[in-house]
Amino acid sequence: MSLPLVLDCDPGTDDALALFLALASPELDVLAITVAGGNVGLDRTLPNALALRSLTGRDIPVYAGADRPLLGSFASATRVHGIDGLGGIALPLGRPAEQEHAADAIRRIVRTAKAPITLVGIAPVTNFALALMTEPSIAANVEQIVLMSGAWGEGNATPAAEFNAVSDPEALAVVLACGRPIVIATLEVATQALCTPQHLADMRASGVGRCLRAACDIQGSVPFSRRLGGTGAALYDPIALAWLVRPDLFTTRPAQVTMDLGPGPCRGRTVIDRWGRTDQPANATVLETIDAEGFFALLTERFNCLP
């Protein structure tokens, strides 16, 4: 049976490639596909997730969501997706989106659905916050909730914090303080699976598709990541839906997960307490390692099955 998710995502770069392996994976039921404004700006976002949609011919309803974090300032990551967010790579345009804002979306497919839904989160998670805010009720419903955010290490964004944890801190605050059971993919894990020249050309010459072909051509604008030694760039967002997909390819740790709120350098920080220190509970899971060759023979295999 096909596990019923609602994915959020700010595509984004590697959000295409997620929104493809999920569109790709018979294990998973995608409701909805919500977006926010992260990578680059909603008005951005939108666009390319109902183009990657139309692009793999399943007929998914798309929701706009928030088009700024909480509190604070919108903030995007141009340098590395590209003005367009997508790397300049153009795709035809999708059909419009649903008129029902995101959140709302999100409580009335959570509050009415016969099964618990887990909410997968790629982007900052600000929609996932507001249907929490404004119906906790709805958090009884929800089977897990799995993010890629956050670091234990280094940030990406600032030194300190993660893009997607520091571009709503509150936001990710708020989700994991709901009480369901939580999954993060940090930094650390992603950096175990870099995407080299060779992943991507063995990736090129597996098939013809035209997902396939957006795929490598998406990720091949992506610059390589000089904070891990400009030897590839890392595929942060389909680890996600990869450990739903492939649970077997990952080791994990229970550990408590904090906010750092304050107005500081050290604003967006998620304080992963891998070890224990704080002898508080754990409330989440922690993907720590990945099977990277298998998880890039994951992504060929389920690209080929797309148009």
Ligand code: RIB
Given for the second form:
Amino acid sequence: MSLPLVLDCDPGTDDALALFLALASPELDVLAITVAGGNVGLDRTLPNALALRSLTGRDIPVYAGADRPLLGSFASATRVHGIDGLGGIALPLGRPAEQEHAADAIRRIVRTAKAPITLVGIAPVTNFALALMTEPSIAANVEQIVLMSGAWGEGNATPAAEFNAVSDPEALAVVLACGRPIVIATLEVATQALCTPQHLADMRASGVGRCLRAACDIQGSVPFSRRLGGTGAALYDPIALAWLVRPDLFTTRPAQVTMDLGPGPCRGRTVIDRWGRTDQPANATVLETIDAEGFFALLTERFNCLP
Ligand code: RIB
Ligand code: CA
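Same protein, different condition: the form predicted on its own was shown, now please give the form predicted in complex with the named molecule.
Below: every chain and molecule of the assembly, starting with the one above.
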């Protein structure tokens, strides 16, 4: 029985690989793809999601959502993802998105689902927060929420905060407080599985499909981060999906996660208490370690299942 889920994204180079992994995995039943502004503006993340969806040949409905956070202004990450969001890799245009707003679609899908729905967030979680704030009762039909978000150490968007978290801290606080099981893939677990030039060469040599080729071209455009030692690029978003497909590749730890919503330099920080120092009950499961080679083998195998 495959897992019914809604995938919220902001493509985004790593979102692209996460979308491919999700749509290539029979363990997952992607009911909808919802899109937010994030890595680049919604005017780019939406066509990127439509193009990626079409490249896979899967007819999954795509819904446009929030182009800004609940509070404050929008800030992108073009330094990592390029002006267009996919590192300059041009893909054929996909067919248009549905007319329904993402938050409305999330509410409708969760409200009417016969079995509880998993929400997967690999972007600022504004769409999930809007759905949960405007119809709190849908939380009862949410199985779990799996997020790429946050860090227990230094951030990648600011010294204190990870990009998705700081892009809409209030939205993340709403999701963390919704009362449903939360699984978080932080920056740290991704830095244990950096995509090196060798990984990319091996992946590219593994097949000839258009999605595999696009994945390698897109990932090959990502600059290596000084923060990570300049040896490879982190695949943040695919890790959140890999947890759902192959949880055996990970170790986890329950932790209490709270948000810094202040105006200061720590705004958007996820305060992750991995050692029970606050005596507060855990409200999330944090992914701690990953079998990196098993993860790359999974990506390579699944990308070769796509056209
Ligand atoms: O910090 C990494 C996260 O921010 C990833 O989801 C990436 O796509 C960006 O959105
Ligand atoms: Ca993302």
